[in-house]
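First comes one chain, alone, set out as structure tokens in the form predicted alone.
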Amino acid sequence: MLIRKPADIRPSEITSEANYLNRRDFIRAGAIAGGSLLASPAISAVIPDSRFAELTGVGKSRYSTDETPNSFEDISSYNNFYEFGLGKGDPIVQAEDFRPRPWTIEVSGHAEKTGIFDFEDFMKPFDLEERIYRMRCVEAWSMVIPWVGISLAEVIKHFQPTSSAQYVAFETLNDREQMPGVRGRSLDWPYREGLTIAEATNPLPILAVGIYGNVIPNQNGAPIRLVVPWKYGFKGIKSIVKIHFSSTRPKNSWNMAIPNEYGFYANVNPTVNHPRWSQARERRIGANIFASKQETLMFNGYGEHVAHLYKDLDLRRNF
């Protein structure tokens, strides 16, 4: 059962980013000296039911980039979350009063374990990891984000999909009362996304529940969202309420809305331009406005981990 806690923590009570990083370095040093906590499993994921609360028992991932993360301000104030508005600055304002708990996730389709799970029960079998990932959006901007989450591959394994499960589909909460963007017609709600079962069981994707060691902010997809670092931003479905194992390719919202611009796969591919702009170069959010753009990397630089998934696929036709 979910026990509601007192009033949400205010922004003034949040641990500063600098203090968090110092504490993280201290914990890392202690872990190494004490026999490497990094090599041992973390405790089962327990997510506090209060805004911006610190997450505990977080392990480190070997998949993290060594690039410097963007600031918390960058990550939490420049967002695509159309349920809370069309502008990049809309979600941080419009999602202020969003209530991400209590929360349930429905698991359905071709799997041995299905049902509707309280968020706490859904998270219990898994370990929390911090993964610092390069993230890129279709509009040719990028960030480096220190996500905290659980391995999607482990989630898939836990629910035991059958041989008929060729795809994994996701849906976002569809709440007209809390989400002002849903009252409009910018997309066919609820927001939907999907992956092949091979993509979903690759070791890179995670279901994120935190940023910078704290509970994920509303505007970033609280309480749980998908992170697939080699794909464009619109694969990062937020505030997930449904996971479905399907034998057929699921619909995804942007392909439904503008099929000539957005396909199913959504891989970062600098050799295939968006119809309205080039994908060959990108700008890092937070950089000097006069700074030069950097070259976009195939699969966002994660090719060694994922290129084999598409070896027989024409990525110009299957974009």
Ligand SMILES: Nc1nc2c(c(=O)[nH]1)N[C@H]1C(S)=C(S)[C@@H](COP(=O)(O)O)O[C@H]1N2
Second form
Amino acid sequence: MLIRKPADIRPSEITSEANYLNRRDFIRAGAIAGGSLLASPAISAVIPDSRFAELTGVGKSRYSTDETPNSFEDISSYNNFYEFGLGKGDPIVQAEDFRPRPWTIEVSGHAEKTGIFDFEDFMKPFDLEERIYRMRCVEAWSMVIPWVGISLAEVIKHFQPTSSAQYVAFETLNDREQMPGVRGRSLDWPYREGLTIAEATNPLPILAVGIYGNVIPNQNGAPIRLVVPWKYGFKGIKSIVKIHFSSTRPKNSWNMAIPNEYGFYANVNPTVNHPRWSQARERRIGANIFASKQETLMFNGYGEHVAHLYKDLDLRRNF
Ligand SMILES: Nc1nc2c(c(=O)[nH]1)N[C@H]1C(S)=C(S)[C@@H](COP(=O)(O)O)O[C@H]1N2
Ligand SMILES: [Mo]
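Show the same protein again, this time as the form predicted together with this ligand rather than the form predicted alone.
The complete assembly is shown below, putting the previous chain first.
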């Protein structure tokens, strides 16, 4: 199958997978020779306003998996982004002309610092890091994605939530002009998601602004989207315009749409099946078509970092 790339990406603008893997080997070799894989603190996150531009000052993370990342083509052509169509191949085509600038993010609710921030100003206090994460969609497929982003925990700390802030809510842009999908009623727009404050301040979640060292493609949630690697993909809300510190549990889009199938927590859990299919196994996108499915891991393999958050929770009821 031939996979189309947006016409205006020059091959030189994309870090090819081969180069990329070489760079990683180089970094590993450095680590063995006595260096460190830990992030060297970057200056301030400067995100170029041009498509697929290279991100600079990106540190490495100790939370990255060693698994081989999916290709840039897989990651940018097999997407869920209902604002740009229901098919996996729709967003790469329908989000082509989406404009992720100018962009503002509104921070509101129970916090000391609130306001409406230009994307560039919003990013400045934070360090960019690469986080290579396993990602698991509720539809029983998975990928490994080399994100570039900022720590959500650092963002939360920066805005100084008060003790009333029990949850963090997020909203996607809702623009009928640019997003053909929101003219229809596939979901109740805008797309919404939320986390408990304990989840949001765990070290794993990031707000991603890049993939493979370059500015994130529109179809993956430009200019900024959430990544929560131990939860099903639908928690990873794209193209965020609002962050709200709330005292009550926020609504989340897939729970609003089909409450008996999609809960608030959405923790990856191979022992709790979706009402219409098993969650025990998953298909890795891009794998040889003869490859068998692989077992899904509890909390998508991130249990050592997050299982304690749920020790008093019945995960069968709180799915
Ligand atoms: N705004 C918005 N965010 C969204 C979605 C969406 O339809 N709209 N789909 C979610 C789902 S179901 C998944 S699996 C991931 C897919 O992210 P990716 O296309 O970057 O792999 O985005 C999530 N974020
Ligand atoms: Mo998903």
